[in-house]
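What follows is one chain in structure tokens, specifically the form predicted on its own.
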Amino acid sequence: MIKVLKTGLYSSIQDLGRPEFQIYGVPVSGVMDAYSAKMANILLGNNATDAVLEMTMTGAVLQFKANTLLSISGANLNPKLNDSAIRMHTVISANTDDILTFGQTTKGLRSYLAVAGGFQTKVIMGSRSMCRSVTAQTTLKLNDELKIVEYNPYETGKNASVKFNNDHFESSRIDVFEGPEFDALNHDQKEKLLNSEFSISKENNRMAYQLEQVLENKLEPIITSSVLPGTVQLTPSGKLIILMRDAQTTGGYPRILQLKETALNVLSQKYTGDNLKFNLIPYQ
């Protein structure tokens, strides 16, 4: 077990989500930054689908009740094990009663903690991901006990590490495909959409990111249709909304762009006020 001594700002158990249940109106959910989460799992030899702990801006305080191996990827929340700084993107041994702490982020927004064998929380609809209206809780609670597989930390080398691509945090380019209603935009709208810089508004969470700048919009609403994480919707007021992992499964606003999966990962690490620019790429 791992006991939660402090929850952090917004910490939740996530894996790769429930994409096969979208047809029933269930959000995909899952890790906001699949690149970082998968890296943490790969370091430990876990499956890419194993559950990790996602932490946002401020990390949790955790007490290990069993021996294990861990790795941390994504945003650097200055992790410490028993008050000693530990490296990111490296396999670390943790023993019973060790305390893992995190500070404020110095780069990126979301950090991922993986343990050997993955977190063994309850599976609902094929996933361990916490999600509103699907699971009993959406974030960790004080004194939660998270089940893990007890693991002998000496059974494998503990010096494995990988190089993390810092462009993941620093790039402002967001690769997108044309959305189903892209061609309903006029020439001027397309020019502004693809040649302007946008910034993330304070209205951002696991469901959606709104952008500050508006795009003049006289398009008719569409019949309620399917949407996905990464769908860019254009509201009647001209607001651009980028749907994220916990988004609804249908919507009635024109779907003018669709983020590439890698762009969705990059966007999830950006803060309020950060700038971005859409980069249109062809379907392959």
Second form
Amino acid sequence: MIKVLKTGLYSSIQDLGRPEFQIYGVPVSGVMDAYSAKMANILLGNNATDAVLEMTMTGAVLQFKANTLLSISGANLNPKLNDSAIRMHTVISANTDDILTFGQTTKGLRSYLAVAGGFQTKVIMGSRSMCRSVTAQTTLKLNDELKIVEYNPYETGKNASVKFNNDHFESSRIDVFEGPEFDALNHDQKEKLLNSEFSISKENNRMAYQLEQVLENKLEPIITSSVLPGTVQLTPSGKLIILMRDAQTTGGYPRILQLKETALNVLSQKYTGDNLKFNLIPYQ
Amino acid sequence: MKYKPYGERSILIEWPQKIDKTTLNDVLNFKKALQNKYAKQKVYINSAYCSILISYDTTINNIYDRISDIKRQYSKEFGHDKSTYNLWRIPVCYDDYFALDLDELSEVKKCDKSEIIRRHCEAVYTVYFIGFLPGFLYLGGLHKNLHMPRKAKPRLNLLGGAVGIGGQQTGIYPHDGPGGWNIIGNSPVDLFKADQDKPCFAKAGDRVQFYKVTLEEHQKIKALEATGFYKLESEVIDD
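Since the structure above is the form predicted on its own, I would like to see how the form predicted together with the partner chain looks, so please show that one next.
What follows is the whole complex; the chain from before opens it.
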């Protein structure tokens, strides 16, 4: 078990979500940055589907009530185990009563903590991902007790670490495909969309990232149809909204672009004021 | 019909942009055929008014080949094929306690509140799909005289179960939360049960009819629903 001594700014348990429940209007949810979460799980020999703790900008303070192995990937929130700094992307052993502290981010936005065997919190509709209107809790609460499996670290897998690609934080390139309504855009709109730099507005969260700049628009709304995490919507007032993992399952705004999966991960590490540029890639 | 790639993992099938029952039948029968065809693969098939979205867990190699595969599963008969669906009878309390906008609707429509309720209960609504929020049913078939624009300023805290009218649509808010529809009542029925294998009782293609209950009956049903013993009235219909 792991006890929550401080929650951090926005911390939630996430795995790969509930894609099969979209037919009931349930958001896909799941880890925002699947690349970093996968890294953290791989280091421990976990399954890709195992649940991790996603922390945003400012991390949690946690106390272990069992021995385990852990690894941290994604944003660097300056993790410390019993006040000693620990490395990112490395297998670390933690013992009962050890205290794991996270501070503020120095690079990236979302950090991922994995433990051996994955977090064992309650499964709702095939997933442990916390999500509004679906699970009782949307984020961690003070004094929560998160179930984990007891692990005896006879072998700590010392020096087990992986190379984390730092482009993941630094690149402003967001790879996209044409969305279903891309062709409804006129030449000028396409030109502007694909050749300008955009920045992320303060309206950014697990549901959607809104961009600061607008794209002059006369497109009518469409008849409500399915949307996906990574869909770029264009509103009648010209706002660009990039849907993220907790997005609604349907929408009525034209879907002009669709982010590549890897771009969705890259975007998840960006926040207010960061710049991005769309890079159109063809379908094969 | 159009078949479009939608990102690296999904394919979108689109019908002409309109909302009607023949299109819905076509959509749902094609969806069923695709579900059968891909039953053994990890594929998520979701439908809306006039579209189907097929998504996979991994990148689709040769997306245009896959589209050709999918096209071959379509039959021109789908729109006219028979369908079997459930008709659900859903209790709604139209008491002033819940019906925040019924007075206004009555004034604007120059129509007695009792007549508005009668019309709202008379219609048999079609469930086109579930979307927007977990358990939110997109219903078609609202009486023309009950169409009413959304409120200019959405309310921030609607009660779960709130029954509203927004434009040409009527529906039930499954959870507490913000909403801009005109509220005319409240249903004690839980529309989304996250702890169950089938979290919503209804599915796309089903029909829904509302019936009026008193405040006392509403409370009783709500209490029974909380224990898990409440059973909605329904019948199976072969079209």
